[in-house]
Structures are given as C-alpha cells and as structure tokens.
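So this first bit is one chain, no partners, the form predicted alone, shown in structure tokens.
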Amino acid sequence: MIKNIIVTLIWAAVSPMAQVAASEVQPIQLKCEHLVSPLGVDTQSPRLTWMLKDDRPGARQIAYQIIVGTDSIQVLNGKGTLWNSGKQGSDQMLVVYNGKSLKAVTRYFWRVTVWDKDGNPSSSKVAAFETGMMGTNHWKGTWISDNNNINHKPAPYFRKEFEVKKDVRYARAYIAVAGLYECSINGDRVGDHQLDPMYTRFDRRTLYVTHDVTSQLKKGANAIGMVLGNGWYNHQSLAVWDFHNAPWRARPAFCLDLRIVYKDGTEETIVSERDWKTASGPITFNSIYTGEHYDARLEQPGWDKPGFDDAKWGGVRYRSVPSNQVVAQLMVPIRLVTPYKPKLMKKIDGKTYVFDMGQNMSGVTRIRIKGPEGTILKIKHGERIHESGRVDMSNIDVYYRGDKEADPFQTDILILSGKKEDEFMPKFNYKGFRYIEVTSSEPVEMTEANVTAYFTHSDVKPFGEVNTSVPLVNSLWKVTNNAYLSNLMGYPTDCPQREKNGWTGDGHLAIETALYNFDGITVYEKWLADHRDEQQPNGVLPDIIPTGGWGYGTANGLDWTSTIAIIPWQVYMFYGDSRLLENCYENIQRYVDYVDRISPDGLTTFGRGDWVPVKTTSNLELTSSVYFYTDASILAAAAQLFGKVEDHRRYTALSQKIKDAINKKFLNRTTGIYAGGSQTELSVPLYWKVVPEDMIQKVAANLNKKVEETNFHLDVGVLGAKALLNALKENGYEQSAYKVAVQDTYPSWGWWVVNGATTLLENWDLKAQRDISDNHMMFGEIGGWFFKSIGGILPDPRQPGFKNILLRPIFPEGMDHAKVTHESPYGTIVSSWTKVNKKVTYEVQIPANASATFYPPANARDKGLVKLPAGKHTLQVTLL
C-alpha cells in the first residue's frame, strides 16, 4: 500500500446487514451462447454463463454445480437427466455444456448453484434454451420460390391455410431464407426482427431463424403468409461493388417448418411445399441498397388470413438448397430501436416537403398519408441539404451506377390508393439519413405527424456509459455510439448509405469502442464466420466481408484484414471466452503463413496504409509490417492458450523476426524516430509494442513533440487515429492525449461536433470533395479511449474477461469529475472520480468474483499499485 493513496473499503461484514446480504446472494443473468433463453441452438456444446449477485466486500464464487434436464420441475429440485456437473471447486462463470448428447428441436432447462466465499450455496432460477435443427436432416419442408427470374421486380407473396384441431402446447416456426423475409400468421406479423436473415456468403452458409408462434395459432382455420425480399441475395441495383454479379445470385427462396406440439403429446409440422400459393403484391420493387417501391392500389386485404380467395394465385416451384450449411441465426436481431419525430418541417411548395429528424441514423421512414388515387410520392433520404432547403445526395450517391429515374438512390416510392389513409414503411431496405424529402405528383397536405423515422440496427444491449463534467467528451461519446449503431446490421459496416459494406479495417479499428459500449459478441461471432467463409485456400481475405467477389485486390492487406486475428483476440479479452479465437485459429494461421510466404524478410507492403490522413502520408511498409507483427503475436499467444507448443515457438520466433526487421529498417536509434517521424509513424509502433524497451521513452517523447508542434491537433489517418491517443497515454503523456481528444478546432474529433455532427464523419475536412460520408465508424477509437483513459478500465491479458480489472485512470486538467461504467461478464464496473485542486477522490466498484489492480497516473504523487477485491472502494489520490 502506498503512503498518499488512502484506500477505504466499504465493508458490511460483522454487521447485521451482512446476514441480509448473504441471504440475497444468487447466481443471476443466466445465458446460453451469450443469449437469454435462446431458441435454435445448433451446437452440441453450448456455453453457459452467469453472474453472481453478491454486494459484500470480497464477494467471490468458490464452487459451482450445473443441472441440465428436459423437465423444469426436476431441474428446480436439483435433478438433471442430461447433465449434473457435480460440485466443481472453481470460480469459473463460463462453462461449456458437457452432458449427454443434445437432441434437435428440444427445450432444455438448466440451473446453477454456486458456493460463496463463506462456503454457503445459493441457486439460480431455472433458465432455458432450445435446440434448433442441428443439421439438415431434421428439416421437413422444401425450398420453394415463385416462377420468376432474377430480373423480375415485384416481391413474391406466399400463403398457405391449415387446420389446428387440438389444443396447442407450443409452436415454433423455423424459417430459412435466401434473401429477406417477413412472415405473418393469421394476419399478425411474426416477431419483431427486421431484415432477417442476416447477410452471409449465401452459397456457403444460409441462416434460419426460430420464432415462438404459440400465441398466434388458434383452433380451427389458420393461415401463414410469407413475403420475400431481395436483400443482398438478388441485388438488382447496380453499384461498383459487383453485387449484381454475385455467384449466389438467384430469385429469393425459402424453406419453412412450422412445428406444432399439442397438449396431448402429438406433433404436426406445417411445411413449405408445392401446396403453397404465390402472387405479386403491393411491393413492386425492393433493393437493400436503394429503396422500396410500394403501390397501395395493389394491396390484397386479408391475403395472410384464413378464408382469403386465392383462386387467382399461382403455384410455386421447388428450388435447390442455396448452400450446404443451413445454420441457426443465433445472434442479437436487427430491430426498429428508436423512433424519431421531425424536429423541423419545411414546406418548399404544395408538392415538396423536407423533414429534419435532428439525428443522422441508419433506418427507415414510416409515412401515413391520404391523397388522390395514383398520386406518386418519392421519399428521398440524405445526410445533407442544399441552401435551397432540399436534400443533397451528392456526398453519398457517388458509387451508384443504376437508373436514377426508375430506381433513385435512397428513395422509396409510394403510390397512393386514394381509398384510405395509406401507411407505408419499407420491409427490405434501410438507409443512412438525417433529412427526408417527400415530393408528390399531385399536391398533398403534410405535417410533422405524417412522418416517423426509426433508428434501425442490431439491437445490442448497452454495456458502457461515459458521463463527465466536460460536455464535449459526453457529446463525442454519444456521436461515436450513434455512428457505431448506424453501422451495425448483423455485421459492422463502413457507412449506412453510400456502401453498406463490411469493410474489415473499419471493423477492427472500432472493436474496443464496440465492446466497451455494447454486448456485441454474437454479432462478431457471426461476422468472423463470414470471414472463414470468404477466406481463400491460400489464406487471403477480401477487404469487404461478405462480398460477392469484389475486394480480393492488391491492397486488401494487413492493416485491413487483420480483423481475422484482432477481433477474436479482443472478444477473448472482453469476455474471457476463447471459442471465437479457437474457431478462427486455423484461419489466422493460414493468413499469417501467407504473408510470411510473400514477405520472407519480415517486412510487407500488403495493405492500404493510413487511410484518409489529414495531410501527412505515412510509410505503408512500416504500418503494414506492424500489423503483420500484431497478427503473428496474437497467433503465438493463441497457440500458447490452446497448448500448441510447436506453433507457439514458431510464431513467437516469427513475431520477433518481424519486430527486428521493422526496427532495423525504420527506427533511427540515435534520434528515436521511425521513418519520417509522422504522428502515425511514431504512434503505431508504440501502440502495437514494436518499439524496443530501451527506446520507448525517446520515441514517446518525439511523438509528444510532434503533437505539440500541431498545437495538439491530429495529423493522422485511420491507423494513427487508432494508435495516437493510446501511445501517448500509455507512455506518460496522458495530458497531451487528452488535449488532442478534446480539441475542437480543425483537425480534430471535436471539430465535427462543434459543427453540428451527430455521428462521426469519414473525413477530417468538412469541405473535402471525396470520402465524405457523414456517418462513418473508421475513426471510432475515440469512444473506446474514454473508457481506457478517463475511466481507466482495461482487461488484464493474464486474467481476461475483466476477471482482474486493470484500473489506469487519468485525471486531466479541465475535467472536475467523471463516471465511467462497463458491464463486464462479472457485473458492472464503476470508475468514478471527483477532483478538487490537486486532490482526487476516486470511487471504484468491482463486481463479485472479480478483482482489480489500481495504477496511479503519471502525475500522481505516489506510484505504487493497489490491489482491490470485489466491492466498493474509495481512494484518495494527490496529484503533483
């Protein structure tokens, strides 16, 4: 313990309240595969996780026991027919199922008992998970579609009626689709997901979704309806990315099993077969990239209800299975998350209205409006407006190559029925926008009440919060999260408007920001499976994933496609879960081996470089080689973790070889300068631990001088933006890092905010002529850095998943107080402080079964470490 850091533990022991607290000890937050009560688990070895509710100081778990069975009452009573782990003397809270073989389409119940620090047991409530098809053999339905080809524009509608003659115990709809779908039963929409199933490399992996539809069935006549959208499967809109030439491209198709289990124990499955009927409907065109066209005059009321006259509907046809892998979509779904009403409406004339939603977002617009029959409304979405007040598309339609009249970019087209108030919201499209322009062929009256926008994204649970006395910091945190969520659609994208592509570099550059702020593991496990699908036999990856073939170019190298190593490693750091890393191990190895073959001296130019720099271009060979070192180092660490002794030796030696080669060529040991000495060229080797130990302080001092020369402004691209603040903060220059982070004049993150940005931009220069999306995530490190700096919350690589938390906060000048929280696998971490002059009161909350190590900042009077057990602590820190 150090002299001037006084630690006060908030103890409840030896008090009457201790007995109360002990009685409230309980395992909580039970999850299977990181989801609550998931349906459609396809693995024989699902991961089971929990937290310990125990607020007492020093709270920990010393043992656990898991019971799994098919009878919830038996499990509640401690009897498990599938698995009884027995009492395990372990503090693990992530355990892989190790019982009898699981059966397909079966509901399982589980319960965990834990023993607390005093040896007292407590049990959780009973949780559940349900297996899915677990392979193709259990499907009873067939793949069907209508009789049209890839160029047919109207969306296909399908229907089938069936009888339910007995009382239903439960029912599940298993829906596999090539394309997108919306399903309804008896006129009611199934589920609240949007844009299902998620985008994959369709000819290698097809996803199915499981829905509980018990409450939607009724005794007697029932009807099920399906509408299919093109999505990325049948890309009819032309753009530079070649999705219209994707090898999987075909007319959308689906396979459905509606499994009904009756109360008498019998079962029945309603399936997709030739007895379904199909027709066109009001969706006359749909494109995930451009928009959706809807003719309300073509609506067929009741088409998805029993008793509808479908005599004019046609027959369906069989289709081959799109891929050999039809697997469960076991991940957080996309939803309509946040509704927005217009902040401002401007009437240009009787046929033109512009709505400002006040927030740049990814999403869709719902419009309710009445007008003359045949009136055509064009609903255009954009991020900017002209001086005239109309929507400006020039920054986002630059890569579109389609017919801008028949298929206008980011524009929905609605034709009114004239019979009622028509309501329209696209089912199979989303856009990136702040402004909505509605133009009509005939005059219509509109108000703010006609329009609602929905911020639409993967509905990941918030895991972090930053709240400080500095408004700019709070705003930067919010706009970063808005940009991140706008670019999370079952995979991370670069922008929600111009491209919607899964750029790999954007994904790994923002991964810490993502995981500090949101529970994103299921999204990244899905996206890394896409990586495995896309990897060439020689190890090469494209730089957009998934892809229809574009992206295997000459620059799809290490600074971008290091996603294959960096993201699994960071997921392991944040969750303590090594499964993704293990699943990707062979892929990382193939990738590293490929680069090793083409770069035998340890140096490589395989990469894009420091993309969109302020002004200074950095050395491509230096930055690409640093990422080569990073990937080899991660591979060596993974080999050690998985007991691969020879691989560990081999890749440790390779990483050292790369490091030596970088330093030999680029480091001037006399001056402490790498290459040309740019902010990026100094910060990237520092951040990724390439700098020799004896040179770190000299290189860091040079970096600090470089920042001082710009008056604490940025002169970096995406690689430097990831490294710069961390390299300064980690090497004794936290005050400089903070000054850069909160700079509000050009070029800086803050410059965007003070100029009205509600999301992160693609270019530092507001007047740039290219690379000018207003909703981009590639500069998104700033949001995660606040957790690592102001909160100082870091995972310990030796005890990942925040089993031990490294607390390295800074207390910067100009900030009086801050509270940073992160929901770890063990519970909520709180790092909160208040500063008065040179005295800092630092309050910490460490969740049960975890611990922490506090590292005083560089400007603290004393430098010693403080070990902290679970509980609440108050530390007094005196600054120099």
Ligand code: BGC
Given for the second form:
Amino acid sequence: MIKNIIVTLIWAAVSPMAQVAASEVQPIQLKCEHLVSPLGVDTQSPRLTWMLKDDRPGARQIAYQIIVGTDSIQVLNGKGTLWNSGKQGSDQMLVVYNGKSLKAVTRYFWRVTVWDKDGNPSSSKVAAFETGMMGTNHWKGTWISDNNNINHKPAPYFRKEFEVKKDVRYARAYIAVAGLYECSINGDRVGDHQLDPMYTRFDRRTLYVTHDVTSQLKKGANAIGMVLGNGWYNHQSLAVWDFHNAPWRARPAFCLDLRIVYKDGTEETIVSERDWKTASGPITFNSIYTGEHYDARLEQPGWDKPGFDDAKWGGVRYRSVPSNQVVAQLMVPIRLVTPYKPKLMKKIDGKTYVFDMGQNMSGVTRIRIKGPEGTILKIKHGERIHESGRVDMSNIDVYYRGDKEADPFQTDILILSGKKEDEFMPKFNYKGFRYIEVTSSEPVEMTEANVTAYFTHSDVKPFGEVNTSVPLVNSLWKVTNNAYLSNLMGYPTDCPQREKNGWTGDGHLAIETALYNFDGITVYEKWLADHRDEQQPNGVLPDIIPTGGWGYGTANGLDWTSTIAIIPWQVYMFYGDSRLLENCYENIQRYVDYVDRISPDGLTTFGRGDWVPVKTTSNLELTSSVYFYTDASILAAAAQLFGKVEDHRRYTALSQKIKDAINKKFLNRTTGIYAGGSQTELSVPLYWKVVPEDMIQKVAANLNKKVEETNFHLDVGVLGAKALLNALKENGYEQSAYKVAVQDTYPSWGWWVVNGATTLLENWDLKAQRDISDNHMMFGEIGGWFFKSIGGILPDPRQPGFKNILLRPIFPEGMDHAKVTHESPYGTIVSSWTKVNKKVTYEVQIPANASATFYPPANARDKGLVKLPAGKHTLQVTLL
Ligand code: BGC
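Next up, the form predicted together with this ligand. The previous block was the form predicted alone.
Time for the whole complex; same chain goes first.
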C-alpha cells in the first residue's frame, strides 16, 4: 500500500442540474409499516414513511406535517379527524403515528406536506392504510376444521353459500389459518399469494391474512370455498428435525370473517361456523417438505360456486384457537414470481421425460397434460442429473426418513382424469430444483409446452443492482440473489430442498446482502418475532427458527443465534428504523446476559465454529467470543439509542471485557497473529472490530500474507467468508480482496460459477460427500460485498438509513467500469465509475434529503474526504 503522498482530489459538478420547477417537488412513495396501502394493520402506532421527489442539488426537507383521517376528501383538504401533527421542523421521513386511538377494521387516509430547502410546501397524494382485527375481540367467526385426525391424508375442502342482497361498497376477507390455505369466492381465487399464512411457531402466534374481495362478490347467490393444507402445522413426512412431533401439531383449521359493508352503510359478516360443509377432493396428500398428490378423477367441478349440490358433504367441527396471539400477517407475501419454460427436454423413453429449467430455484411446477384415465405421473424434482440424464436426488434426500414409495421426496404425484387436459400445480408444497423428471405409468406424449416452473419466494422488491465490466462479478451478483430468493419463504431458509429450515446462522450471515438487494424489512420483522416466540426464559435460542423443538443443544450458540442482535441492528442501519431493535431489545439483553452468566471470564465456546471450511479449521472459542463481543456491543449501542444510561454503561463495560479477554488469550502482540493465524482467525477479529487500534495494521498485513500464500484463494468456512473480503478491503488491501472475490479456480466463489452454478452452493469442494446442497445462502456475503466495495455504498452508523451515505468505493485493477445502485429510504443511490488508465470518473447520485461522505480509496492520490449534498456529482479521482 502506498501512503503519505500529497495529492489533490479534483472534483467538479460536470453536469450542473437545471433548476427544477417547484411543482416537481413532491413527497412520494408513502408507506405504512413499510408497505403501500396495507390492509390489516394491527398496531396502534404504525410507522409512516415517505420520500421526497426533488432533483435539485442540495434538496432537503426542512419540515413536515401529517394529516390522518377517515374521510379522504377531508384529508385531501388538509383536515384530519384523527391526527394533525402540525408543522414539525424536522427532516425525518419516518414518523410514528401519534394521533387518536385507531379502531379495528377501519380505513384511514393520510397525507404528508413537506417544506423543501427553500421553505416551500408541497403535499403528497392521499394514501391509505386499513386496520385489521387489532386483537381477538373483533372476530365473529369461529375456528373450524373437518372431522379427521392428524394422520388423515386428503386435504379438507370447505364451502358455504350466502346471499348478497344489497349493493356492496367494499368487502374484506380476514382469514386466520393453522396450516396453509387457498380461498376462493364464486370459483375465483382470493388474492395472488402462495403458501399463506407464513410459517410461525403456531402455538404461540397465528397469522391471519386480509384481502380486498369487493370485486369478487355479486348480487344474489355467492359461494366461498376453502382448501386447507398441512404446511408446517401438520407435518406428516418424516425427517430428522422431528417436525412430525411438533407440539402444535393438529389437523389444519381456520377462522374466517368476510366483512361486507353495503352502500347504504349497513354491514354484514359471513363467518366460519358450524353451517359450513366439508368434503375431501382431488388433493389426496400434501406435505410442505416432500410433495403433493393429486387425483384429477376426484375433482368436483363447481364446488366453490353457488348452486353446487353439496348434499354428500359433511358437517364441520369446532376447534380451539391455536394460540393466544392471532395477529396480522403484515408482510410481503410469497408469490409465483418468475415463470420458467424448459431450456431442454430429454425423452428417456415413452414413459420418462427430463426437463432442464436452466436455473436452480425454489418453486413449483405446473403441468398440463392429457392421458388415459388413471395414468399415474410422478413429477420428481432435483438439482442434479445422473449421467443417464435421470434426476439425481442423492445430494438432497439424505435427511428424509419417510416412506420413499408412498411419499417420495420432492415429488408430486398426479393421477389423470382421462376426460380432459388435466392441469396441476401444488398449492401446499414447494421444492428446490433445476431438473424435473416425469415418469408415467402409461406412455404419454410430452413436449416442453406441458411444463412451466415458477420461481416462488417472498416477493421482496429488488433494491439493488450491480453492473460492471467484469462478467464474473455480474454473474456472482445474480447467482447470489437467486440463492437468496430461493431461501426466502416468509423466513430465511438454509436450502429449499433438503431442509427448508430457518437456520439462524445462514440468516444473519446473509443479512447485508439481503438488505442491499431487496426490500426485506417486513420478512425480517416477522422472523425476529419468531425468534421472540422461541426464546427460552433463560435467553437461549434454538438454531433453527421456527422449530418444533429441535435445535437446542446442537451447537446453537453465538455464531448462529446472534441473529437476535445482528439482524435488528442491520435493519436499523439500512432503514434507519429502530422499531425492530426496540422490539428485540429485551431479548438481546436476555441472550447476552445468559452468555455472560456462563462465561465469567468473557470467553465462550458456545457455538458451532467456522462451518464447512475449505481446509483449515479455526478456533471455536475465538470465533464464538467475537460474536459475544458483537452482541454486547450492539446491545450497548441500542441502550444508548434508547436512552438506557445504566444499560449502556454496563454493556459497554462488558464488551470491553470480552474484547480484552479475546486479545489477551488469542492475539500474539509480537507477531500480530490470532490463534493459529488462519484466514478466518485473522479476518473475524478484524471485521468485527476486536483488534486493538495499534495492532490493526500488523494483523491486516498478516491476513494479506495469508491470502497471498493461497494465491488469493479462500481457506475459510462460513464465518471467514463473511469477514475475509471486508477485513482486507477495510484495512488497505482492497486489491487483494478483489482478487479473492473474482478468483475462478478452486476454492473460490467464482469456481462455482465457472462450473455452471446458477445459485450459491453449500460446499466449496464440488466433489464433497456431505453438505452438498446446490442452493445455499450461507456463503452469500459476496453479493453484498460488491455494494460495499465496488459501489462503496455504506450506511453511516451515526446517521443510519443512508441519511448520510458513506462512499468508500474501490477501483480495482481488472475492472474498467461499474455501476452500483441501492434503493435507500431516501431514494436511489447511484455509485458509478469509469476508469481509464489511472483516471477515474466517479459519478454519484445522492437522493433528496440525504448526504454523502466520499472517502477516496487507499490507492487514490488524494486522501481528503469530500462531503456531498443531495444531487448528482461527478468527481475525478487519480490513482497512484
Ligand atoms: C444447514 C446449514 C446450517 C448447518 C448448521 C446444515 O445442515 O444446511 O446451512 O447452518 O446445518 O449445522
């Protein structure tokens, strides 16, 4: 690294912005609870957020005023019966509702007026949010189910007819389910969500979903239908995690209120009650883990339409409420996001076809096919193929303990009606796959047209983009995102096939990559609520969440379950929203206090260690203690944020004690080496800021030497993979970090891509015999690192939520240009550069009401930092 060279950084506004007319200034993107016009808000203090559309240089908000009321015209005219915040001299764009108490099932309108940098006001359009049940008192329906027990295979169907006699103003369906469901009204599906409601610890929290069904009702006779699936609630397939013994396990049940408000102001609620009828239908078996079986001969056309003859249908039975908390599912839903047609079809014989979808993914297959009555099709899904071209499931079925004949893994079974072209897509299952193998009991003719796969996941909005002159970087970014999305199903999972478990470590190791790339806050707020549901009174957390009981005493320590501190902290960094941190404060404290109790000297071996390393293993006590330090530091910072003076003092002292203990035991001050000096052992203390100030250079130099020794290849497991690139880049070795990041021979991320991976893998070694899923997110730091390095876009802990953006880009050798963008709470951040020889033209865009600080990289001639206001800027940087 070259230092101490005096230089000047030349920067100039190359394209001065034209002055924008004031009318082009407007508050936009109004959200409530981080969602646009949400239905079913259950809190008395919803968060209201907006952005400022104002392209002028230095654009800011100097004041705001919020109006909330139940009459949209009044709100438009600046009158709100619920809340008028008054003009607040503040640049805040996230404000917690602070008006009169909100009522259940009520539509509220709101509007914000902001005053721009010149003191001119401009108002947003009117936005809305609607409250939900707000507790249990407003439900009118009751929990019902069919009369079968947990072992019964066919899915229960339910129906009820009702009359709509008057004109409908609006109607909402509130649907609470233990298990999974699909609802339809007059034969049409309600909503476009998949696998609702999301998986929770069912005996502690049950979710209900709200849908606007106004347009689905008609005057006269109507019918409502429900099909229930088992999901994680009634796990019938056997696997090592014991979900079939979950304490909550029962036959799926539901409670439904269909609230109709008529144009004359009266209202009526159609409810789940004893007057519903039930029967079984074509879904003869369903398992979230293995597959769905469908017998098209058992279809009952018109069952969810009025006028259907349900004389053969039976009565329902009452069920108790599954948990004390029936709360709104206020989050981004799972959807069938991206359809894929086969890239290739191989006809093995008249009864066997294999389809290559060209992309590994989580999802489902839709099949449309005609064939002789009773023909049985087995639709098997896998990530690999044998040399014969048949699907190979040996890398993913290893923990399955069920009946491989009756309940084959990752396989749907379809029995054809013989009467028509049958269409089937599972409702209550998903799989991890790239290849689909269809085998049939009778010869059938198939083409690519018969099959569509849907990449299915929590439909989080893309929030980031990486586009560079280096194809491998672009591929790695895409591949990482595909692995991330494959592992987002209302909670982050480890893999979409073998386990589908909410492994805590995998979740937090990927959190920055997640938040740079996707609008994930609602999913993480839900998952952290799952954490709170699962925490033991003593503070301990299981390492899969949710869990039916498995995951204690399984090395469920700090390097995995620090999710409880790390995720709320990162959400605060990325969104500037401290609610999750506040909601988890007591839980983080309980967790840290527990570890403190079992670790009087500040060191702990509570953890799993550097999982799936290339070669060298690392010291468990060192890595676990570093995570202990991290949690204590986060707790101390949170205490300060929330004005908890005594806690702040106490946890600052605790984190200092842990740090000192780590350095005393593991740091050789003479050599600058921690423990055995592995890549992980050097990078973890550097990245998590445990290294004493005066030793950083020495330790970083040792780390750099270590990666030089491996010729810029990885020798880490998951903990090192999180830390390594950052530790190098943040301490002056950005070129080394970059070389490791774009390495394409074994062992490296690039090696996976070179070998055709379309998602990240679980093991560096392609020939490994275990831990070999082809769709894992635990090594996913790479995708986020591009934002931090090539884009250099970082949140400023002192002004989180990108209120102030730290710009610390690197301009590595081998890359000529890059454009990295991130949708921050203030708007789009662009960090883009072009390099010609030693001259870099660096273009940035800072959203209105935000600012940035540019830190030239270590190899820039000028080291002076530059403060940038909102707007577009072009800086010229000369490299050494
Ligand atoms: C999972 C991992 C997980 C690990 C911990 C594996 O089976 O797939 O991603 O974190 O177990 O032991």
